[in-house]
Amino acid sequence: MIYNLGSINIDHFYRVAHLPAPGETLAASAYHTGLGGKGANQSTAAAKAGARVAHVGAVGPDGRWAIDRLAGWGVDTTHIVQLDTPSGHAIINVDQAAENTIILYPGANRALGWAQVEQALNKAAPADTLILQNETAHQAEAAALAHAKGLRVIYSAAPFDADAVRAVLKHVTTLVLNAVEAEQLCAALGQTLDAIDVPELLVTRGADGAEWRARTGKRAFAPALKVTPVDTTGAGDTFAGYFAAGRDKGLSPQDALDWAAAAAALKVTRHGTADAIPTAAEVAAFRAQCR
């Protein structure tokens, strides 16, 4: 069982010509809503996959349409609460090679009281899995109740935040960064990412493909498979929401990054976030086509 303590947000897509300057102002020639937040793309990613999930997170009164959309994807909804403060949101800009850029308001995701996170990982035992992102509040609490309860904590320290990912290290078992938070992170610890002392690391480069270290020594790698790019948004979450349903079924490393990479491609030739994530049909047939 994965339990994940994660965002719910309304994200709103502009496509534009590039990616605003600062004082410029610019026409989209596009505009669309969907849900997203990194929480909720990865329950998404996962319950794809096939994993039974549990989604613990909160939303405003304009949020109930979300919590829909996520129990129609097999997420166990119930541990996700309705709040009088407005739902998390981002402003998403897309140019023409699928790069963006983003603003986030957390709204209820930064509301949500410890409470309900408690008492959604009370049944949760050591064969199970949380998910953490930097998008909601409590993670530091709900990372070391999970690692004392004997969890497998998979941490995606993003947005990046030095402070929140030093409350949270000492009780992660998986560390997922991309290249810029790598590069951020280990500014932060004045560290290599080989002196990062966690028991798994695993970075995603994009294009250059993802690596995972284990402190033992152990390495694994996936090349990126080579597609045409429209949205790259949500391509990170994809990844790493397939690599926990993974893991959660007992893959190895190798196979889960190799599952995880085919996934975020098949994700980026899609315009969306939640709702442009494949499922596990789709990405089994996509990596025969690719063979």
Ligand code: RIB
Contents of the next structure:
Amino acid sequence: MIYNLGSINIDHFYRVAHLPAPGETLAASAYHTGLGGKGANQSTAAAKAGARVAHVGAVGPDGRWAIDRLAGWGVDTTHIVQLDTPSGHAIINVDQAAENTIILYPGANRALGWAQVEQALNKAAPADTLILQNETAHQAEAAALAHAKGLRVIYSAAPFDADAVRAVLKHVTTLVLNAVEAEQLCAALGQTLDAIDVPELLVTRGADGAEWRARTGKRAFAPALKVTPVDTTGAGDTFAGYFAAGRDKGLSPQDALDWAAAAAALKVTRHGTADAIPTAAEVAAFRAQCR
Ligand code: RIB
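In place of the form predicted alone, the structure of the form predicted in complex with ligand RIB is requested.
Starting with the chain above, the whole complex follows.
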């Protein structure tokens, strides 16, 4: 079982010719909305991968549809509350090279109370996993409690915040970073990547593949699959959710990495975030096609 202390956002996507420069006014060629948030994306990915997932989070009065959509994908939504604070949302610009910029309004994600997180984690058993990112409240306390209960703790240090990472780091089993976050963390800690002392480190590097290493010296690498990207938003979340689901069902780090890399590659061929994350069957068909 995977518990996810995670954000739930309403994503507003604007397709633009280029990412806007300071002071520039730019017309978008397309606009759509969808379910997002690094947390909701990871829950969706893990659920579509076939894992049992309980999402712990909050939306505002405007967020009932987001809960229903997660439930529709098989996510247990018992631990999602509706608060008076508006739901979190994100303004996402996507350019022709599939790159993005994101502005976040945290809203209800940060208003979530500790009692609710604690109540959810009290149900967890040592064979379970906690996944978390940096868009909610109470990451450090949740990681500490889960670690003390013997859960695997998979933490995506995104969006990057050095203080948030420092507070969670000692409770983490697997630290997940993208290439930029890896540089930011090394700069913040004054250490090389190899010197960061966590049981497991996973670094995703987009077209340069993904690497995993354990404190024991074990290593794995998954090359990126060749695709024509249209939107890279949520690719890291797809990777993290599939990797967590893979480990939860007992796959080796190498197999979980390969599975996650395929899911993330397929995601970037589609516009959107949670709605665009592929199912396990779609990932299997895609991998067969790539062989
Ligand atoms: O990682 C992509 C996500 O970042 C988006 O869904 C957006 O909501 C922000 O949380």
